[in-house]
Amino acid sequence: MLKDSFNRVINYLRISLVDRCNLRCVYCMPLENIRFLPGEELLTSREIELVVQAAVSVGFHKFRLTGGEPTLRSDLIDIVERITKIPGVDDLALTTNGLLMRTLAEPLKRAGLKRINVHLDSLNPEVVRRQMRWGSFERIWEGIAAAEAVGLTPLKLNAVVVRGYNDREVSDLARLTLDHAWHVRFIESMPLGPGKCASVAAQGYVSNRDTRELIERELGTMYELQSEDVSDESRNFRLNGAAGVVGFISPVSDPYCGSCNRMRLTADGKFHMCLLNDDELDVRKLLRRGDSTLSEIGQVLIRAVANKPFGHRLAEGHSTQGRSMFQIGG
């Protein structure tokens, strides 16, 4: 059991596979002047496998693949197969925008993937095009159906709420849980990184208190569910008679830093210690030395955990400057 300096058990590694994405969400990625990592700077499937093996050896057992958009990795199936064959990996999930899931759902399930989270900000195709930019509601919906059909469940839909875009449509998303055993989760926008996207996130911020109030006003009172996982970042509720769950992830209005169990690995091989801080430790250099051992890789991860900060300082106007959201993976 690996603990940080604040006595939090850290056992969950989020692995960014790539910084590229086939969307340009207004709060995440600009339309132009983006420098993506050259292919040789990305960790290879074998290097990712080594990091996961080392992580398991020091106490990690839960893993998630993120991006950018992880389905853009041509070796995604190989990565999933490598990770799921490692003894001690109890859970492997993936976060995606769903655009390519129609063809990938079945091979990912066969490779050993357990479940997926799908990013979908609206059920209105026009809002999807405006807020998620380059997005197609129809293709995302087909991806959701394909994932559910092969058993990549429980299915979770993540919606970032932004004032002036989708903030008046949250009840439409929440209504999905009446008939579907899905988790529909609303995420507060965070001003992460430099540039225009962070400004959109800050100016468009909507408290989840307001989002919940609107849902209950339109769909009725929800009752809160008690989570068995103390590190669950979502406060979960259920509408009366609903099959699914409505969740609220509120990093700004209700931070959950005290129960955080996460460490992040960037696509270029840095252990990123906190989503909303710039501190990182390089592991790629060690991986490419050619003779590194799992013990040495594990020691870098242990140092990263030891230096993990308690939480963010958004209330003081402080956020990351070194990386934007799409470069960390959320």
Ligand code: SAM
Second form
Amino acid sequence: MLKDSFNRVINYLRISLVDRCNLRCVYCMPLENIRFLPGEELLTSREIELVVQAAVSVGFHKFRLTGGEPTLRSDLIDIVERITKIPGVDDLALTTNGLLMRTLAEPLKRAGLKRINVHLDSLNPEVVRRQMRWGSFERIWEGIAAAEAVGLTPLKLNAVVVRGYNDREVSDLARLTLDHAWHVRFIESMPLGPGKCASVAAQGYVSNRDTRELIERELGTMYELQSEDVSDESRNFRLNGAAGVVGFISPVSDPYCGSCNRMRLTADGKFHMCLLNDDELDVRKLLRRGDSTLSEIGQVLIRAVANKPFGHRLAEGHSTQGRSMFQIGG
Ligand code: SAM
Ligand code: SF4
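Alt. form predicted together with the named molecule, vs. the form predicted alone above:
First the chain shown before, then all remaining chains and molecules of the complex.
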């Protein structure tokens, strides 16, 4: 078991595959002046495989692929196959905006992927177009159906709530859980990085307490579920008689730093120690030396874990300066 200096067990690695995206969500990615990583700076599928092997050897067993939009990697299936073949990888999931799931769900399932989280901010096509910019509700919905059909389950839907965009229609999303055994989770917006998205996230912030109150006013009282996983960042509830779960992820109003079990790997090969801080440790240089051993890669990861800061300081106005959300992976 790998513990950080605050005695937290760190066993979950979130791997960003790419910083590009086919959407431009208002709180995540600006419309212009983005400098994407050149292809040669992205970790290759073999390099990612080596990091996962090293991570397993030091105690990690849970992995997630994210981005940017991870489905934009043309070698995504190869990456999934490589990771799922590694003994000790208990869980591999993917976070996606779902746009390309219609064609990818089946090959991903065959490659060994267990489940996906699909990001969908609204059931209203107009709001999706406005908030997720370039988003198509119909295509995301088809992607969700495709994922469910091949058994990439339990399916989790993530919605970031932003005042003036989707904050009045959260009940429509929550209502999905009445008939579907899905987890519909509401995420508080966080300001990350320089630029306009951070101010949209800060100014559009809606506390999950308000989101929950609105849902309960419109759909009835929910009862809280006991989480089986202490590091689950979501507080989970169920509507009366519902098949699925309504979750609230509240990094701003109810931080869960005390039970954090994560480390992040950026697409350009840095261990990013805490989502909302800038501290990073490079591993790509070592990977590209040519003769690096798993033990050496594992040592970098152990150092990153040892230097993991305790938590964020959003309340004091402190967040990442260097990277925005799409450059870390959420
Ligand atoms: N493109 C994929 C997607 O949208 O799911 C994966 C990457 S995205 C950065 C991962 C998650 O971060 C998504 O669920 C998204 O809703 C969330 N996210 C992005 N920007 C955010 C912000 N400023 N505050 C809170 N959550 C955010
Ligand atoms: Fe793309 Fe995901 Fe960011 Fe939206 S949240 S812009 S889909 S990376």
